[in-house]
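Have a look below at one chain only, the form predicted on its own, in structure tokens format.
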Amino acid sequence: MPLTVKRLGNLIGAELIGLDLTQSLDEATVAEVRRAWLDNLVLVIRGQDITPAQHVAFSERLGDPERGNALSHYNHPEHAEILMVTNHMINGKPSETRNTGRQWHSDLSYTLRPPMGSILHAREIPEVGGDTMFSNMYAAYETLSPAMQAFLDPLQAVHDFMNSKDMARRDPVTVEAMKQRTPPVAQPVVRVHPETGRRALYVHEAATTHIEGLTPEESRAILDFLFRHCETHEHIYRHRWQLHDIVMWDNRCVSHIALFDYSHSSPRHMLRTTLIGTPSGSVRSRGTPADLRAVAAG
């Protein structure tokens, strides 16, 4: 069956159609994939009742599915690719990502070598609520005005794990252990897709803590202002779960929130994967507790 493309906003989004996920897929229709998600940001295949092997092996035709990072605790128990995003209690106690995601953010930007897309699987989802939203970064750089992207251009700014606020809700001693493996990384304000070659904004507020160069006051007004736009009614996508969706998003151009528009009595449970980018970044050291607070406060 030949793959249709069906968009579904104007700027990012669309759903592709006749995709079998329990089928081995030859190199031309990989290719397809590929090239749909490249032009589409963001890519919604419906009714995929596939295995996490199944989910595993379509992500390897893609790219290097992660196997370790600051959350690997919570890897599925027989796949180390696959990042269980869940509210089922997790040895007894309530899992640490159930509220996951829940500021604008691109996944893992704080590592050396930033995903180049994460395919996420909804094996359960609420009775009702759970969206998840996606801005178009290429078209939040696209549409500041010349002299914003000059100023921008050459500019670092840090992302570190440990701005994100769902870091209060965390175990205070798996959150110690994390910091620790996960120092902060100064990143291009301005991200040049490597495939694509187009520009795109790399900030969000879940990570980025402020630009290197400016003052805190500057960085602060100046962050606040980006993190607005990149919420522009026009450069997002707000994807309404159904059972067994597959979403995939390129991170390099990409930035999502999952809404918390749902009881957690209501059971979520959604494997992802999430493929290893190219590198980029350098790290940095954090700063105390006071410094974080006053670059945040401005």
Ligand code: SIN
Contents of the next structure:
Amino acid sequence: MPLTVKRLGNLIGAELIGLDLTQSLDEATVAEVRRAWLDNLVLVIRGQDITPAQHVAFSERLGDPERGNALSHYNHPEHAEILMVTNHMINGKPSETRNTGRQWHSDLSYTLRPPMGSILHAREIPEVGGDTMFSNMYAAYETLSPAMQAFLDPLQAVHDFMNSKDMARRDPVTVEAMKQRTPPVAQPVVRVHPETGRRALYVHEAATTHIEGLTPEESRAILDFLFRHCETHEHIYRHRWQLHDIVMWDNRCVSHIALFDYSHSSPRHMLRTTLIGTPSGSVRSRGTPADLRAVAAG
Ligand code: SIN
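Could I see the form predicted together with succinic acid next, after the form predicted on its own?
Now the complete complex, all chains and molecules, led by this one.
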């Protein structure tokens, strides 16, 4: 069956119709999926009642899935490539991944190899809510004035997973272990997409702490402006999940947020693979605000 691409938003999001991920895909179909993904940034494939092994197999056709990450005790027991984003109980405790992604972010932007994409499979969805919103970060860049673009183009901003509000709700022992393993990383404020060559804004409320070379006050003001700019309604696709949806997004040009518009008494169980990206950024040390002031002063 030929594939159909049905746009879901003006600037971002499309549904791919005609795929059956229980079957293996030929090279031409994989190339079509990849083309549609690059063009639409977020792809939705409905009705895919696939096993975790089939999810991994599909992911491997598009890239190289990460195996295990900082939250490895939330990886699928038989497939280290799969992170369980779930409000199920895990080992007798509520899963720490139940509040994953409550602020705008690009997955793992605070690492030296931020993922190119993520592929999420809805295995259980709440009766209402549990939506995810995706913002087009090319559009965020392209709608800035040329003067603002020229100002931002050479800048670097520091990303630190400790910045996320979610950390306060996590087990302090796990957080401390992650902190040791995951130093902050400076990333370009404007990233050039390695496949399309287009420029995209790459600052995210959950992780970006400050812009290097500016005073803390300047940095805060610019970041606050950019974070609000990325939330421009016209740049956003809001996904209302159906059971067995697959949604895949390009982390290099998309920011996303998982809305807490449901109750944890309603199960929400999603499985995510994360495709390794190209190297980007350089390590920084974790500083106090006073250190940052010194850095800004030169
Ligand atoms: C994520 O941020 O990777 C999870 C998104 C979601 O649960 O909707």
